[in-house]
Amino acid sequence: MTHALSDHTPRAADRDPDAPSAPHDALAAAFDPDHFRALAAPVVDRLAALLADARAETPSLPVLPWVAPGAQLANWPLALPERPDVARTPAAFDAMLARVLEGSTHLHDPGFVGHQVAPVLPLAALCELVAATLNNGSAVYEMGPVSTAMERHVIRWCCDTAGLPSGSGGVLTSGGTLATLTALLAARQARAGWDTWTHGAHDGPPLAILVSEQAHYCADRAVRIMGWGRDGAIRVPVDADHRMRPDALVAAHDEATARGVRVIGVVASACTTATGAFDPLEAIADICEARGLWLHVDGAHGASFLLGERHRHRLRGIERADSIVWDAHKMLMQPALVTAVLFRDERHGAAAFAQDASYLLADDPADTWWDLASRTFECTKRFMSLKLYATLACYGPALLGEYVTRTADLATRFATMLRDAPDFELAVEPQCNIVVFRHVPRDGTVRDDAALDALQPRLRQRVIEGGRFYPVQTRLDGRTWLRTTLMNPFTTDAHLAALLDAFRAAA
């Protein structure tokens, strides 16, 4: 029997003041079903619309609604009501959740063309409902049965698509940043010839990682928090394509030894976050090999390319890794934040956060796999294995391969368009959905490459007030640049086209 919200606030005049304390009655009302069905079914209607909206030939909504920082601060307000009244707040959270639609920025629009985020399959957006509302935690078994059991299977399923032994394991972690940090804490554990765990990371000669000069700054932020400061990221020259040289990390690891470093690893790149280049991982892994070094592939973005066809080949070598990352909210088109973080042997990832609690963990980790409070950082770890487990049983690998080939040929077209307009210059070849471009006025009023570099912001600012799309911009070789990430599977080459129009009405 269900119950309208006013029959759980009874007058104070009928309540016994002798009976056992019960849930405050606002309390109590706030939990109650018919009120959270009156939350829920504006939202799903609302969330609906707006794909609708974003599908729509001319999208009624911009794709980034452009307000000033200090503006935006002033359009909300924190306003705190004296008591609860829940019988109103249905009503008040629609029109809440109407102007935060309104005013947030739109991915699933074919406008957007900025950064690495997926526009989030709606299967996978509603497991973030249904692991929010459960709140079961993944640090120990108990607090979480069902997501530790769906955790181990996505897990081995990454490590089987990248192509990792028997015995090879991993974790879900909280992003990309959060999973390097982890990958890299089990490699010095591995490889710097002393328990740095137990003893600290000054036991020994001076430790360093090398990186591509393209790398993300997640790797040496990494290197900074484990207190190696910012000598503990070498940096390896690229070549023409961006692409880590060999020849250069040689060079790069002989030299740092000669100064009484201890290298313990590599960091490749698969992909670069500025222009998509993948590193040459065979070449890379074969250095690593005879040396005795780490390698640690950093796939968040482009390991999901391994699910394309036509271009897994650029990850060839990933499978010799001794630790990879991988972002499911990049091309696997699941909601922030969920990261695979790898180990070719399970047992260092454990052994990158050996702990003594009791209260929590079992002495010996290999003992319960179960418990994964023992491979991160984390302790409260939220119910991330739902939305990536659902999405690949429901709909399997094939739909997520065909998202990364289709917005990847949708790079090589863009490129194509670039390259035969006469007010485009394209940075580089595109390796995957990335791909690097500056506006060059044809009238010659702008020619130096320094006037050039102070064109690209002015004119990207500009079209990111238009409204229709939103493009980022980075720096490359010294040089400003304009910059795409085609996430989105409906953005068209009429879409693009009329990009580049848009850039050259703001020029």
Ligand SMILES: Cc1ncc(COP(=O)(O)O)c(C=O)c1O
Contents of the next structure:
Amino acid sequence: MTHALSDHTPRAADRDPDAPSAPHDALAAAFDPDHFRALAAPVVDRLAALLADARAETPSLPVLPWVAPGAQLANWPLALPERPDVARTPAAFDAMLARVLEGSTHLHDPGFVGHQVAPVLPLAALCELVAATLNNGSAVYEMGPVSTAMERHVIRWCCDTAGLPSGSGGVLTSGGTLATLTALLAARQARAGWDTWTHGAHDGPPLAILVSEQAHYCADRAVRIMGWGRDGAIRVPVDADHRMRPDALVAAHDEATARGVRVIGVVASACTTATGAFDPLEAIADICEARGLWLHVDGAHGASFLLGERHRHRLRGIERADSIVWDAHKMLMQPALVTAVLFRDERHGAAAFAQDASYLLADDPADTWWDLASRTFECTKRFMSLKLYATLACYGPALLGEYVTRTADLATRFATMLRDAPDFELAVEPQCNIVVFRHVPRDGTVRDDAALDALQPRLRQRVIEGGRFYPVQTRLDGRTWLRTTLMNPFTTDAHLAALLDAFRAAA
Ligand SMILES: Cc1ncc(COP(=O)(O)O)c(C=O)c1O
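Same protein, different form: I have the form predicted on its own, so give me the form predicted in complex with the named molecule.
Zooming out: every chain and molecule, the one shown earlier first.
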């Protein structure tokens, strides 16, 4: 069957490779199925070899092949051929691919302990190839019939997992930052007290939300995009574990209200980016309920811990949220980007982009669930659901639960290791798979706070250049710390002991 489609087209493989392609042939050759096979087969082999290398006792590739940005730019001059040379492309592409793989950061390497980006499940990566080839967006049903149906099921699973009631719903969108803006647009429309979508943000008192001091910048960014300015995100102090303080939340709300600000809601972090702290959702939900505030839970990183039996208690209260953001490209091992933005009442999601005011909460979006463009920022939207749907359908949530549990348990053991080490200091007890610490040399060479702060980034840079590990850093209470997110399920205690030795050697 597949060959029947290509019988009428000139095949790249049949052509004399030295004969230049005529331009009118080149398009047909570029789409030739055999050309596709010639391109694809080495890709799979190379990626399989990359996965194998990452699992080797000593991977041959550095986790982050450090090259200064300017030199990297020089490494990749874009030479444009005068004419398409399709016949030579498989070999040229393969050579390019080899260099891409060599020069990139390797998230499958157990030495990757950096940012909150997942080592991707191979199945999910293959789904990306299928989704990209089909290029079925989901803005209008006809352009993505399967994609739309899969998205509906995936969103239902997310809502059920979070404990949201029937009548809840949402969409998949392009990342946690955009999802947060989507959720806060809905919150604004629901709680501002006037039709902000029609009359703008300034047709009443100044609007604000309350966020923890440790919240991800996406909440502040969303507020500024909505035109509320710097004062639109009011910071609530945190406790010693970097969790939002409920008493401080009440005080901040009272203080803002007294100033004439209309606070429409609270953004609770579950968890924070810097230390992985889970705000006390139940206490915050009580306050929101008593005061008529919208509760938004930023679960971009932490919502996945709902799948870990021993860790889901940290999210108690999430089922009371009005909206939730949940990144699958963080702790569900999916390729970036795929984020679920969920609403306790699905109609609020539709109101976020109420282009037609008559649509506003009047209709039941469940009746038109296939009209995704009306509920998402994106017009052309990627086929995002396939990878998550396939992951759930093929492996079940148990695999994801095992992943989050394994990485969080590893973090607990790493914290013990750090507490036991005389020359390291743990910033705070980890609440999930994020561990923050610093090296404090015991030889007395680093005497004051400023010197200790300056030391950490230098050590980090050296460790990165060593090629075995990729840790990151953060600022906490004005001080500089090293930070690891244990994203890789194959990172072991031995790797982490070696990481500490790498810091010692760098010092
Ligand atoms: C807590 C939290 N919220 C939101 C985001 C933003 O998500 P994204 O990077 O998908 O835009 C991040 C990213 O690290 C995060 O850690």
